[in-house]
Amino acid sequence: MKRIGFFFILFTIESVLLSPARAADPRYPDWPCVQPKVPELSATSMWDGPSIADVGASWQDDPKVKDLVDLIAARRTPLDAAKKAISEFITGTPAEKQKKAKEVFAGVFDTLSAQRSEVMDGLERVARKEMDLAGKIEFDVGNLHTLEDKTDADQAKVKTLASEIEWSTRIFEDRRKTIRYVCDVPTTIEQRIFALARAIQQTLN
């Protein structure tokens, strides 16, 4: 690989490490996304129904509620199918419907919030690995330049190190693309919580 190629690699890496996403909030130095990091969601910001403060984890004690939550929280379940399942489950007297609605929303919120946290933790783990790899690439490029500048450069070592840098750079770029894609997932989860909350509330109105 020509030296100009390595300068391009370093420019790309520095652009990632100094991106606005990393500088946006010093509280979260490992957060790699353009979207602001909101560590925890508030149930009250998504739910206008009766308070779920008294529900806690009790929704897990009812197998029917748990099965419904598993079904509708799964992103592979179309929202229309989720809404239909909700309307078929939340029936009975007003008191019964309210109890079911609270338990179902509490289950949805707990389940999807946990998934969202897992995704965000994973993003930061990958971002840390990306930072470490960027440092390694920069170090290796510096060593390669030193080798190349020697009048009696060992071409075998030069070739081996250049190959390592190319492979590391490929991994770096693949992770970078993955991060960009996964950065949308927390927002997608938030939107699903909100959509399911509205569907549950509609059964009470």
Second form
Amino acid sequence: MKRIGFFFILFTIESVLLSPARAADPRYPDWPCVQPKVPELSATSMWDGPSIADVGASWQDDPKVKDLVDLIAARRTPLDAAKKAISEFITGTPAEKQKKAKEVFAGVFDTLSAQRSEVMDGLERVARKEMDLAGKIEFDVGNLHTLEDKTDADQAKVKTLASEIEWSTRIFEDRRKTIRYVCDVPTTIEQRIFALARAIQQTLN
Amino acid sequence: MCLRFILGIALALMLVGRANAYHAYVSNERSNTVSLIDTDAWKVVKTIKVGQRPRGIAYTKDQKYVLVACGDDDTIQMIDTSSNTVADTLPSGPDPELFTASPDGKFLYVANENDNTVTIIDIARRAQVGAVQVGVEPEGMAVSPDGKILINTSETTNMAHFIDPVKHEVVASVLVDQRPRFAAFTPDGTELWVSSEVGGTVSVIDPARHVVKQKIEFAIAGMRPDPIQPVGINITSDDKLAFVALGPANHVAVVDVKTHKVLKYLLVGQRVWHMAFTPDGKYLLTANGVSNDVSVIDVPALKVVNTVQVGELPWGVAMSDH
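Now show the form predicted together with the partner chain, given that the preceding structure was the form predicted on its own.
Every chain and every other molecule in the complex is listed next, the one we just looked at coming first.
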């Protein structure tokens, strides 16, 4: 690969590492997404029904609630099917309905918030790996230039190093694309929590 | 006779029933469309294909057009409100985001987000007639009710710039909290409200003295402060209530304009940014970017009464003045 090609790689890597998304919030230097990082969701941003403060983890004690939460939280369950399951489950006297609604919402919120945190942690982990790889590529490119500048350069070494850089760059690019795609996942999860919260709350109206 | 009487009553009832039907236009930033909502049926009756990245949206004063800023196309498109099709464009300058019109409806003042400029357009001539250099990332735009002062907020410089709309020059700048997104005068013109998205406040500015006289803060029980990010501000025409959209907090704050006290928080949709009143002031429509819908707030009741699904990433709402 020609020297100009490596300059281009370095430029791409620098522009990724110094992109506005990375510089946007100094509190989260590893956060790789354009979307701002909101580390924790609060139930009150999704729900203005009765407080779930007293529910805690007790929703897990009722197998029926737990099964319903597993079903409706799963992204493979279409939203309409989830809404139907909610309205079929939250029935009875007003007090019974309120208890069930609180438990189901607490379960949905806990389950999907945990999933969201896992995705966000994963994104930061991959972003850190990406930073390390960028450092390695930068180092290797520097070494390659030093080698190439020697009049009696060992061509076999040059070839090996160039091939290594090419391979690392490909991994770097693939990860970058994956990160961009996964950056939408926390929002997708928030959308699901909100839609389910609305459906649960409607059963109380 | 009896039948004619009944038909007459039925017709009258139908007319009364339709009396509150208005059209709301909602810009969908990701789907590059504008959703047209009938406020009688509370449903989308038409989806209009527009340019790329539509954000700022408003009626012209004569109500003949709805203007929509298409940032990635560097233009403002004019939707003809009789045919609901894009009929013309305005030379907005690069990356238009938000805009406002002079009280007489002749001029349009446009914030060019990536160009640190406010572009002034003569709407009838479809021509640029001036440009004013402002701070970095201009966004919020407002005109005083008498038309004598134009306001622009710059998101990165954290200022509200006071611009002379005749001389096309900045005459004063007021520092506000981080990332000012929106500016609105109270209808009586005595106060200028500027929302700061990252700062989490609304600065109440005395526009005559160019000083911040109070900062309104927001706190929702059980919620961390980070998602409370004020953006859109809409004030009722009687100067009594202000509604402040709190972004990813998914709530709209209701504020007493006189005391600057928050009276209530209403849960709407996800990432609420910009809003518009129906002409009768009875409803406030909020564009919710993440839940892809519009919430309908009953203003006298201070209650969310409806939700309308629109396109992807709804950004702003335009309602006619009457």
